[in-house]
Each structure stands twice: as C-alpha cells, then as structure tokens.
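Just the one chain here, laid out as structure tokens, in the form predicted alone.
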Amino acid sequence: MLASLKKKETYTHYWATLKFAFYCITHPLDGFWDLTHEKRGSIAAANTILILTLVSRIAKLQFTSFLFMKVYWEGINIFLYLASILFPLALWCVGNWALTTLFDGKGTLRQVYMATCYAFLPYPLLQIPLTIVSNVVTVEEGAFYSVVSAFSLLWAGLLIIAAMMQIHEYSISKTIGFTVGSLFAMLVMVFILLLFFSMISQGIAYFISIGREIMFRM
C-alpha cells in the first residue's frame, strides 16, 4: 500500500513538472525562476521534452512535404540527425556551466540541462503541428509554413536567454554576454575534441605501421 501510494505521488509530481513546461513558455521569466528555485521542474520532465523534440525532428523529416522539404534518404544517418540536437546540447550545459565561475553564476549542470530542455517545448509544440499541415497547404501557402518554422527556433532560442537569466540570477546585458561566452566555449570543447581524435587516430595509425613493419620482417 505504501509503495503503491508512493508510485502515485511520484506520477503526480512528473505531471505537475512536465504541464509546468507550458506556464514556463508562457510567463518565462517567472516560470524559470521557480523552475529552479522553487524547483517546479524535475529532469523526468525535461527528458520527456528532449525526447519529443527529437521525434517532431524524425517526424519532420519522414511526414513534411516534398513541396517544402526534399529528403535525400541515402544520404542520411539517423543517428547522426538525432546527435545534430543531442551533441550541441551536451556541449551547451557543459560550456555554460563551466564559465558559470568565470561569471558569477548561480546556476548548477543539472538546473542548465533542464532549464534549456524545458526551452526546446515550444519546437515539438509547433513542428508536429506544422508537419501535419504541410501536407494539405499548397505552395502558395508556403509562407505560412517557413514563418512558423522560424517562429518555434526564435521562441526556444529567447526562452533559453530568459532560463539563462533567471537561473543564473544575470541581468539582461550580461546574460548576452554570458551566451556569446558559452558559444565560444563551445566552439573551444569542438577544437580540442577534434585535436584529441586527431591525436588518437594518428597513434593508431602509427602502431599499425609498427605492426606491419615487424610482420613484414619477421
């Protein structure tokens, strides 16, 4: 009885996280503060919402259109298309973080990480919508669907300014300041990632040739 009244509670609060999401889109500056502060939110609810994003992104790609999207199949790894969202992110929460000393912020890895996916709602929100419709619009109408497309990225890009702002307690000015920063950072991680397989590949490669060299020999 006990554990089953548990589970219930657990369920209730998921559900009181993840509908706060859409007060959160709404009233941003508000909803993020108690998204951390208050803790309203819970990391179950920003997974819900990365793995809806990720979907409306399969959706797109298989339901839009050919009259507003042409999708090459052959030349397209899935995985690849699905880490184009998860890779930029794991490198936004780890960047933003790691400067939050260099900024004076008050915000953990954890809280960044849900803060940003709770951001990304108004994407699946509009794009699965949107896909749907593509099907039945006309060329001439097209407009309306790139309009709305750009709508749902502006809308998630100012909502994670606004859930950087408020949970890092910055003002406006620093908090741009802050997102060019954390960009850079990004960019930085890329470089030395990329140095560090280079470095990898260019071991491997020379044992190999050591290995071949003794084979050859022997």
Given for the second form:
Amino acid sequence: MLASLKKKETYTHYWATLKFAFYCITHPLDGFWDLTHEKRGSIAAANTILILTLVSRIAKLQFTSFLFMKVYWEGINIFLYLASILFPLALWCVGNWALTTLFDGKGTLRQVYMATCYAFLPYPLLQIPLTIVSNVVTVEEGAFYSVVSAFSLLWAGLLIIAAMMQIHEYSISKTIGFTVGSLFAMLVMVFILLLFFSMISQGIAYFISIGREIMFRM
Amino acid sequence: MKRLKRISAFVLSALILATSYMTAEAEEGYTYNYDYWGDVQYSPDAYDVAKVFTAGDMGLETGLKSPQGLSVYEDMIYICDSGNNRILEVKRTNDTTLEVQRIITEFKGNVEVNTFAMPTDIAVTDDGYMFICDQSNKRILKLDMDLNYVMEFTKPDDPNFDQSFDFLPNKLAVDSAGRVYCVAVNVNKGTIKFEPDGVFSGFVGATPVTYDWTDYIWKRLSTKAQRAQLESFVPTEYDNLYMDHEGFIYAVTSNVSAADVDSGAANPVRRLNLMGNDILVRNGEWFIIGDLYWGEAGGYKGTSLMTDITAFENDVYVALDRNRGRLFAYDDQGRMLYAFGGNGNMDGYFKSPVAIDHMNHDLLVLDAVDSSITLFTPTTFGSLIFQAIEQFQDGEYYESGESWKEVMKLNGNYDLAYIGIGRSLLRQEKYKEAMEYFELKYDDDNYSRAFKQYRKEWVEENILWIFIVVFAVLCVPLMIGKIKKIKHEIDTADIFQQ
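Form predicted alone done; form predicted together with the partner chain now:
What follows is the entire complex, opening with the chain shown before.
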C-alpha cells in the first residue's frame, strides 16, 4: 500500500481517473460504461469528488450571500449537515446494490459507490462558482441563482440514473423502476434502523433499571 | 451580637432572593419584539405607566360602569360610561392629573329622547361636533359642543341593509367632510357609511371574495340549492375603527380564525381608503397579527384579538389585544416596534381592555371591567424610537441615524435600530457601511439597494484594472498559443533540419 504511494504510475492513474469524471458528466452513457467496463474510474477519484461535494456544501453554507441563504446558525450542527449527504449516500449504495444484485445487476457495491460519487461532480462544479457569484449580485438579479442551483441537482440526478443504467447493464425502463425500488429500500432501511435503535435503547434502559433496583435493595 | 448577626444574615438572604427575583423578571420582560427569525427578544420598556385613573382619581362620585368608548381631542378625553348612560368630558391638566369638566347625561334639542342609552363610542371633529353611538336608542347623534342637537343617523331605509335587525351602532369614525363610518351589531358586510346629510350610502371595507379552483369544482358538483348556500360572501365584522390624520380608516377585527391568521389569509388589522380597499403597508418580516405564537397558557387561547387601534401622526399605530391584554405597535412599513402589556391586576396590566387612544405620544387605554384608564408615557427608549422615525420622515437622515444609534445602545437586540442606521447611511451615500448594518439583520431589499450603488462606484473606480484583467484573460492564452505555434514551426522547419 505504502510502496504504491511512491510510484509515479499511481499518481498518473489517479489524475487520469479524476479527469475522466469530466468526460462522464458530459457523455454519461458512454462515460459510465467505460468507468467500470474499461476500468477508467478509481475509488480514490470517487472519494475526491465526494470530499469536494462535502466541502462545497459547507462553503455554500458559510460563503453564500445572505440574500440567497439565511442561515440560522444556532440550529446548525456541521456533522449532521455532512451526514445529510453521507447517510443517504450509504443507504443508496447498499439499497441499490442489494436490490439489483437479486435482479441481474452487473454492478458490485464498490462500483455503485464509485459511479454515484462520479455523478456528484456537477454539484461542486456549479455550486462553488455560484457561491462566489452570489456575493456580487442584488436580489433582483438573483433569479438565475435558484435556476442554476436546481440545475446542478437535476444534472447530478440524471447522471446517477445514467450511471446505474450502465453499470448494471439495464434498459432505461428497468433502471427507472429499480431507482424507485432503491428509494423504497432506503425507506425500509431507515425504518428498520429506527426500530433497531429504539429496541436497543429500551433494552438497555431495562437492564439499567434492573441494576438500579438491585442496588437499592442491597 | 448574636441577634445582630441573625438580622444581618436575614437581610442578606432577602437581598439575594430579591436580586434573583429581579433577574428572573428581566428575562421574562414586559416589553418584547420579534427578531428576523421570529424569536421573541425581550427589550427595555418603551412605555411606562404614568398613572392608572379610576373614577375616584378623577373626582367622580359614581364609579364608571362598564365603559366602552374612549376618544381624545387635543387635551380633552371623552369617555363613554356606557353602564351609567353618560359621557364624561375629562381634561388632562398636567402629566398625571385628569379633571372632569362635564358629565353629559342629556342634551338640548327638539327630539323625543334627550338622554343616552348605552352610549358606546364617541368621536369629536375639528369643526366642533360630537358624534355619539347611542346604541340602545338605535341612533348616532350629532351634537355641537354646547350639547345642542344637530341631527341623527338612524336605521338605513335601504334594501341592502337587512331590515329584520335593529340598527345598533357600536363604534364609529368620522372623516373631515362629516361622513360617518359605523360598525353596528349584527352587520357583517363591512362598515356602514352615511353621507353628511344622514343618507346611507353603502357598506365600505368588506373583505374581497377570493376564488380558488377547489371552490370552482365544488360549485360545479353542487346542486342549485347547495350553490345558493355557498354564497360567495366573506363576512366582515369589524370591532373598531380609527380615523387617522390623513383620512384613512384603521379597522380591526377579531372575527378571524386562528388558521387564517397563521397563514396570512386573514388580516385582523387593516387600513381602508375611501373605496374600502385595504392599503396597509405590509413590508415587515411577519404578518400584522399581534402575537406570532399562541399557546393556551394561563387559560388564554387563540390569536391576539384586536379590539381597538390608534395611529400617531408619524404613522406608527398601536393595536390593542383584548385576549391577552397586550398592545402591539407597528411602524409605517408594518414592522413591529414593540409589544407590551398583559392580563392582571398590576399597573400596566388589564382585565378587559376595550379602547385605546393617544394624546401626542402618550397612550390611554380604557378597561371595562376594572373601570379605569391607564395612561402610558414613552420611556427614553420609546421616545428615541419615535424621534428616529420622525427625523427620517422629515429628511433629517443623519440625525435619524444618530437617534437609532442611541436606541441600539439601549437595546442591542433591536433589529429596527440596525436597519434604521443602515437606511440613514444609505441616504448619506455611505454604501459600504450601510451594507454591513443591513446584512446583520438580513434586510435583503435595502442591502441590494446599497450594494447596487456600491458596486457601481467600485466598477467606476477600478475600470482600468477590470480592462487589464479582461484583456489578460482573453489575449494572453491566444498569444501563448501563437508563440508555441511559431516555435513549433521553427523547430520543425526544413531549413533547420540539416
């Protein structure tokens, strides 16, 4: 592992895979096919894009002009704020993989994660300049802000669908069906997690109260 | 010695208790406001109780009995002592003294009934007439100042007016031309308007009917009989009226549902023009509804129920809530200045407030159950706010900014002070500083106004640099490309190959 960090090829490969993300977002069908089938993507690049997304999300919170984003700082928890991307992402990857693997999906969990992260690229790509531009416009000129902001999300959303279609080798209708299915699987997982946590906490509370009772009696 | 110690310990503990009580009091203040986020921000008091006047304080033998109406004309206060069928003319001789001038129980003139029965409201006009809602006698009386009968306004003989009900005038407002606008019991079509000659000329200020597509679908599906019942009519029962110095009528209503008030669909406070359209400016962050949140604490449920309103000459208006006994002051843009008051027995709290009026910057509130008048005078904080608003209206922008700075010193949580300073700086063309104040309190419109000017100035100052940067960005890559091409041609040229 450490030895590979010293090799020059590691870095050239990393740069090539990262650059390939730009090809992916402009030529999604072709790009996401090559991403896995031609091994032109890497997890390192995917992680980089994910980190960029998280950074741009925080930068947006901090540096967007108050004209477009009024932040109630008392109510912000930075970790929860980051979790609002990471948690759905984890659920999506697991849910999508678990579902598609039962129905002839060719993608592995690793590939689902990589492709989804690659599809996030439009978000930092548009949001970071938008954050800067928001500081040099007035409210009346700001109509484009919400349009571009929505466009970045729409673009990323379409890319995720295209990515899933290519890595699982599905038809378009099947992809859309399984996207909805994956969202449903996410809901089911959230439900089970909540159930699990409330059961565990009740179980713990039960043993704590027994312990207290014993201590009182002694 | 032991005893002395004990006493000193007692005094000390009492002091500690007292101070802790005082700090607790400071947290749950008497006066408050809402900030940009809608959080309650307690503030220094804007008004102090100068005195609470009961009948005894004014030198009356019989106490007030369920008084309903209060009106101020210059330094005279007119009180409708409804339960005793009389009207009191009271003069304010100095800050904390009221002297009864006349106890009016009857008037001169050739009419059947020369006395009042349950007078509920009175208005005094500049041309020297009194208009009195003589409710149980079913008329509005017009008397001159020497109590001579002039004329009366009675039940309109008009098909628009529901003839099956008695005409029971409750509240009234009179404009400079002598037109009478009246709120009557059982009338829910707006205010009843009388011409100066006593002729009924229609209803003014009914809530406009709005349609949405669900109504349309229901109408399509319902039978003719059902449709008749769905008559498109929004009942409007005003509680009280106030004629302001510009001749517009401030009207309040408490017949609004909590859901409508919360969503902004219902407006409990309105400012009507001659056509009856609501022209109240609503530029504030919040609806003009009094309290933004209502629980069921202390047994008081629901929204603020506005029962009366008064407007100063600087267009600040104060609405009176009979539900929780609070007063809400708003500026001409519809932003809340402060709210204060409450239900209770202490001075500055009410049992059943029914009417409010102002004398210069002082406020008078009439309490029907307590049978008293509370006189509020502005504190330093309150006066400074008025001063800042008035200076801005008079075009003294710099002075206004200085006054707002004084306000800010007294209350650093006062959003309007920041915006006021910003607006003052904006008028002085100090755009950069103005932007800072607007940004602190999230005033995007004013910020944009300042920023537009600031940006313009910045571009004008730096136009040379902007050109240089644009030139560099556009031309340098082109030139680099060109040089590389030439170099490549030289490197690959045949004549150098040998």
